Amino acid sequence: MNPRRPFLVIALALSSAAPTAAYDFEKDAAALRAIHARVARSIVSVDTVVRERSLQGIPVDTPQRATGIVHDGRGGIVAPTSLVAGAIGGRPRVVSVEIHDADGARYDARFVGRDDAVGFAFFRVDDERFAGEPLEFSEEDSLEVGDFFASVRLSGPNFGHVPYLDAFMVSASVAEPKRCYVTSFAVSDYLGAPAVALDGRVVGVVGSFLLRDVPPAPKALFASPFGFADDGHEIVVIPFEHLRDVLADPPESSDATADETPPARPPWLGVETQELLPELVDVLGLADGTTGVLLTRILPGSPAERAGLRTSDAVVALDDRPLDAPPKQQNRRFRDRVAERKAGERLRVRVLRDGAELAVEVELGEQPLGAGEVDALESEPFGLVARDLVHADRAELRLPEEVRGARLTQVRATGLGGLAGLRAGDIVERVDGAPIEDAAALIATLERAEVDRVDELVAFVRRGRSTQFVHVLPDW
């Protein structure tokens, strides 16, 4: 047998299922010759480092690089949001922008403002040298399934910032929940870039929607700034239609940092769920087809606590609404319903107990802050990192309101702390009797330990449940 055989067989089938139209493949070319020409002048790329906190407190610097676009004739750069998010989540503070032009210049920007319902942040280089020509996006932004755009953006400095084109087809046309365009060729590096037509119009931009409700994926520790494939954002052109306001008026901050207002509180409720599926509803003698979720934990000293809530009450409503979503989503429609009331208000929780139905108030609190929240201190000589203490380590150890203390997160095995016995984990509670009150406190003892030279200290730490003297003995 030959074994070239079927690859001519399938050769020919290709050669046979060509196309009978003639592509003008001149004109196309001489098309993009021309969007790379005009484009390259009004695109930059946009690298930023940004400052978040680890979860045990430490500092952490995340670089961030992307495509910007000039969008005025004063420096306006817009670019992705991921510019300004961080690998951990929450809202981190923006330490430094640089920007590089086509021919490779560098300039200090600074951030200005952020607009997530369209995905986009703004910038802006104050630098007069800075000579980038905005770019006029066309009021006819449609494009049809099947039709070619062209994309264009910076490379790397590896390659000198010179620009990228790129062409891209329409695979989608969608209309809901948002217009925008899709296309099955991989597009991410072009986040930020423009998008145009072959005709010179430019359409869009190249940028994330939110387009599918799903359930959350679990969140792991380090998170990409768009979950394509697991959390219902996509990578699509945006057209201008939904840029065209926030283009015209954007969103300006007064000191140039992503937290520059810190958002409110998330309210807060203080428990844990698990989803009332149907086997779950048989075994606890409930009516056949009772939908809601089941309180498992009450948190210490949270409002549900407060208000009365028990371990193992059945919640089926919020604010009378029926807490009535298929099985595996309750538990999303719970948290989502107590997510749109504010900290402060009183929120009507109507439970299931003792084969009773009964209606609880519950006045929400505000989300305590995450052990990711709060500052980390350092002792160098005592070789070990420091925090407050935050409600989850209340809940963790049980430990009454009224204890107060400064917790480990990091002891190093050659520092004089670990040499003593001190433990990540470990709340120091006293120091030569003196109440410690948080990480701040605890710093400064120990610093004037060092600069008295002190031969002995006796810390009173809580480690797990149990509670014991270390005794540290410096070396100096």
The other form holds:
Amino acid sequence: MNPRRPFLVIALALSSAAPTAAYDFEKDAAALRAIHARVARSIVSVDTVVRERSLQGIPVDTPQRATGIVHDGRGGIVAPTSLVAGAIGGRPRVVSVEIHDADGARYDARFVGRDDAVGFAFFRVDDERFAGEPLEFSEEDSLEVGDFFASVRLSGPNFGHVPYLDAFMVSASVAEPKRCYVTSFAVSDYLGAPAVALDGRVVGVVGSFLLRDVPPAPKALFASPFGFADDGHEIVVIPFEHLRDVLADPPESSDATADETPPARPPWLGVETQELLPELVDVLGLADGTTGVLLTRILPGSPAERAGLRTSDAVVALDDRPLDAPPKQQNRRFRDRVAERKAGERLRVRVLRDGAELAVEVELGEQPLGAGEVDALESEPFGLVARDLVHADRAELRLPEEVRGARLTQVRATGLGGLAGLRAGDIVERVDGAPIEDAAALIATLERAEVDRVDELVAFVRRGRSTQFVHVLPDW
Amino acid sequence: MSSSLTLLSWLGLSLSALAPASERVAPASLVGAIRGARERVFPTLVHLRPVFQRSFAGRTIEAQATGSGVIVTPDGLVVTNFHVAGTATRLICTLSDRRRAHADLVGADAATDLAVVRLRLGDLGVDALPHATFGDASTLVEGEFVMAMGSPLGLTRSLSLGVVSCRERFLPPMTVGGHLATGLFNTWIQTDAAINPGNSGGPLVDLAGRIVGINTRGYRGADNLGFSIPADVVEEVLAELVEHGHVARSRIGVSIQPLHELVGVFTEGAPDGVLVASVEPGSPAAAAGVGAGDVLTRFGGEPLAAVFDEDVPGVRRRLASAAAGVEVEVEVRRQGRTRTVRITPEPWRDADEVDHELETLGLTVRRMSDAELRERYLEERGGVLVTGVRAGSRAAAARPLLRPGDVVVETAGQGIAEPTDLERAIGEAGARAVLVRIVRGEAELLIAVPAPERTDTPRDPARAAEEGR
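Let's see the other form, the form predicted together with the partner chain, since the form predicted on its own is already up.
First the chain shown before, then all remaining chains and molecules of the complex.
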């Protein structure tokens, strides 16, 4: 498992070998055995399934595994945040957590919170039988370069979750940007496991730290969990110092089912813009040198619409700060200025309209959920994936508020739906005359149709500006 | 000689292989029938070489086409395709006896891809010309012999023989001239008689020498798949074109769908009526309370029925034939209950067949059809579609850039619904820069079109060269 093991043995042998006295292998081995025995009762193996949605809205489940440490007597477990991170850069949601202890016993657990400053997530086992013993960290958490520390993790299920012991040498002691210890030994299997000095002190946890500044990469579709992409993270020993506060008061969501607390939605004004080019300034009769943006679209139901902003209004200032960006940067400047604010805040928009200047107060809303941010549900026999309607659908198709339905994001040509003529992009509004409220209702209707073995279904769909009936003939 | 013998013997074989009990033409008489049909129709064939205008890169250019036609009246009315002669500015025709004559466009209808031109009898020094007569396309049967006559690839006086492959073929709506919807109102006679480019507008003739269709389309990349507009549709459109120069149509704002297997869902037993798939908001049908899922059973007193796709074009033709602005009684069935509503159809709006060139601006534009306006959510507001921007022109200097596909909705503060509105607004702006409001996708942009340059700019050399030719 550990390619450096043979080297480690040699290194151990050399570290305190003296030419005249025999090295006391038995002493260090006894210390390691004691660490193994003690720590094994305080660690667990944590397996999570993290669900994200692809750009098409398809759920993508990623299994994650790491070591967790029992940190209180009530089933509290601390483990790396990689357990709650996705693999494709979508908004991850933890859909299941299970843990195993050193006896191989399995328990359900729940995700209760995370602390991104230290990179740890918190889980809890609500099961009286769970007998994990809290691990005592040592306030004296220093290690020296050349010191060895031991760590214990549980093997994967193939070996029945047996505790593995290993020892690593401190290769460097890092002070900036945060104090931590780096080992050049392969320690990544021990992510989340405690680091224990050979004298028995539990000095910290093997974790991931942001150590280097790397230039911001373009937002990748496949964001990586810790360490594997060059995002500046290194796997290190995080000393107890950085964990003390968060372990004393671990983040805990009040909602038992809560996974990740959703980050605050970005602010929403609800407009599209074009640059106020000098040529336009001229023909519009505005003062020379006026800069800003022209509103090209006011999205329906948006804060901008409510505040009375209009298409072709020239926006010249936000919050009394002029939009004085150079040419070709005005749209961006406008967007950035709006993005600096928070949903719920009031934004003062100064516009020129029909030769007059007026100030419009807009209460910024929350960015509506995008197509990739709502659940997509699949019907296998009908060969389709559907999601709820989002604001962008209503804006694109100018759907009145009362229109309800489920939007098909994928239709397999050879599925029952595809064979009947359903297409990706269709909005299913009714099935057999019954209104379809959302994606869940559509999928439920289709599942019921499968259970009941119905011989036909008539879907009423909206496609672009018109509607039509689609006759689906299942062949169960 | 030997090749025609080969052909004939091959024909004899296939005939005996086909030979149904109710054989229409005995092998012995086939050769005679073909010869008879040829003798009747060949003298009525016309080879057309129309000159027409089209726009290219923001300017109008002239081009020439070649096609076929058939004389249908002694006074020289020639039926052909819209895509042959519908936008002709000059028509030179060659008759089967190789005499040449000018012709004038009488009327054209892109929706059925038909056009009518009138030969100038004076050019020919005659009072009357031989003409062909129409037969009945509805009694054709698959396997029946038909001939395509015309000028494939300009090869005049050509005849090809085949059979009716399908009497009533439904093809989804297509476009002609790049943007004009066509094929909405007719099914097609499919034939394996060779039809090539140039055959367009020529007659499909039965063994009795009657026109049963006008050859219009082939399938690129396919062999022996030709499509003709059935004679009944041709006659209907011909009458309208001769009388009015165009076909007046109306719309009630519904799209219809054949009942197919939905018969049991939307009707009780009898497969009568047509299913309303979609009702446009604000349309005459919507105003009368018609909704998607309703079944229209009668229109102006006549029964309607569309069970299969093939039935749809006929129903569309029936609905569109009502006079715009005149109330019509429509019987509507909804959930088993039938009621009669009164709907006042509105005029059918076609797109411009030919783009308008606004030469001083360097822009080609055209009027959009109802369907095009609706696609852009502009049915209320209207607008004029930009089809081309001439390089180096005022329009090309507009900022932000004006692009083909943009819809001009306002110019210098005036609403623009027709190309002439735009022309006028630009004219009135004179030497000033002009603010143009366009719709592009879902956004509405303002565009500054610069003032015309003071000095007389030398004319675009490419254009001058073109006109000098």
